[in-house]
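Given as structure tokens, the chain that follows is alone and in the form predicted on its own.
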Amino acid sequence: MFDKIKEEYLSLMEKEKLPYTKCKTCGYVFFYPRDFCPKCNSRDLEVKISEGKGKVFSFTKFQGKKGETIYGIVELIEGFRMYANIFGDVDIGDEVVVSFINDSGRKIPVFKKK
């Protein structure tokens, strides 16, 4: 089950569409590609497909070679949270939108101020 949902979260991603989880027992949802839900311990799954839209609930900066680095978690419209790289100047509560970019030949979802 576990090889079947990661095989769509990184198709999905392919895609440029950021997946998710719902569990279809007790309506849990969560990013993290699972073959269980963290809530309810079900095994009756299906995996979504987000709008891409949310806000930043926490970030930190760092400061390296090429500049200055957000990594944060943003909280998605759907009621999940992600870690994720953030492009652009934000604060807590500032509107996200998601889009991908190249990292060694994977897609990888970032987000950026909408």
The other form holds:
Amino acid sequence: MFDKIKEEYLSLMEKEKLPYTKCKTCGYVFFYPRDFCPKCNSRDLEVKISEGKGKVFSFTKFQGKKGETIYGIVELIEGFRMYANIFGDVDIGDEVVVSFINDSGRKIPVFKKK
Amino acid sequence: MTFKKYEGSTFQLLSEVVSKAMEMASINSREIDGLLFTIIPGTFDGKANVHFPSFQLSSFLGIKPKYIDVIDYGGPSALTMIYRAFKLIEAGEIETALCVVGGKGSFLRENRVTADSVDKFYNISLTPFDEFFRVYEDMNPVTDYALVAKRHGKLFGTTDEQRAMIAVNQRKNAMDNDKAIYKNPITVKDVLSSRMVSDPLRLLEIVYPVDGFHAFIVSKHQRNSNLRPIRIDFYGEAHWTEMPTEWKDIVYTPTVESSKGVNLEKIDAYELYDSFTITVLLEIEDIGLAEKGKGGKFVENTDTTYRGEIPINTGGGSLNVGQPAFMSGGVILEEALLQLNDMAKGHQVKGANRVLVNGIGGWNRGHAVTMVLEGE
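Please could you give me the other form, the form predicted together with its partner chain, since above is the form predicted on its own?
Whole complex next, starting from this chain.
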């Protein structure tokens, strides 16, 4: 089950869609894939597709490999949060949208200022 | 014992430290029947790992334990070792335990990786979700704590100056500690003009990884040692194993839970895990010295030096002693024990009898241990 969810995540990302998991028992939503609900332990889960819109929960700027880089946490409108790189001059609370970049032969979700 | 860079092997360094500890405790290696330790990848002469470390450590040190325990959650592991050793002795399982924490930090430091990014250097998994988490460019753990500092500032108005006060006060304590590697006085201005590493955290707010071990001997025997009998008055541990993005908020740490029920009255000194200034601020709030969000005001209005009203990190903490093998637990525990034995030369809190030690660590600060040590 865990492997299947992971594969589903990866194939959705290849199609430039941002997956998340919803517990069909208690309704809890989360990003990092597991085959049980971290809130109620139910294994009745479904992988859904996010609208990709959210707000900056926190962020930090540092000198990365290609100059100034932003790393942060984004809270999506569906209610889950994830770590990601963010592009654009942002502050906490700013609206961002998902975008996909190619990295090591994969498509990876990042966020851009709306 | 800590060194910016120890030229000998990791085993040689371990040997020196353990011999000294046994001498202080007046215990020889044949009497040690319990071994508790922690190990972090890359800290043994740059090797990715030590296979069967229980065998290697015992074999090297010439000890034949009847009890072995590996505590693997980084920073607070040292505190847990002491607690478990006490419990084992109390239960009659063993008589004397050796607890070891440390290694060499210089190899990873020179290769510009840390314990939280060791997966970018060796083929090691860091989380069960690496395909969805380790694909981003970060500088963890600095960037991770920077996210916390940034959000703490936004939610509560905590300022860079307030965090800098923590570094300034700890440096005041370090000036009178022989073990400190940084001893020149600093001001808030110095902290705020030091290099920005990961906004808002600056260089003087961040611990420096060094080489070193701490060895603690817990025994039912006093032998000829002059060390004072010490008991554990309070112990709590908490493990938040979800990703911090799934916590209620990142401005809390598991210390909220590990310190539940602790009595802060008559605590003479606080040794709080200080990987970063923000770590100390979070602990001040989470153990209850200040309400959540008021840690900034607390550090602004409180003298936290060893002569002050609420002494915190009385030897300067690992921000000034250095962080051996990416874990500060040994540094804060050693300082607590020195304080309780009236052995904190130059920075002794007068009549220290109860010391609170708090550790935070493991991957993304998911683990916390709170402990109150009291002299008998």
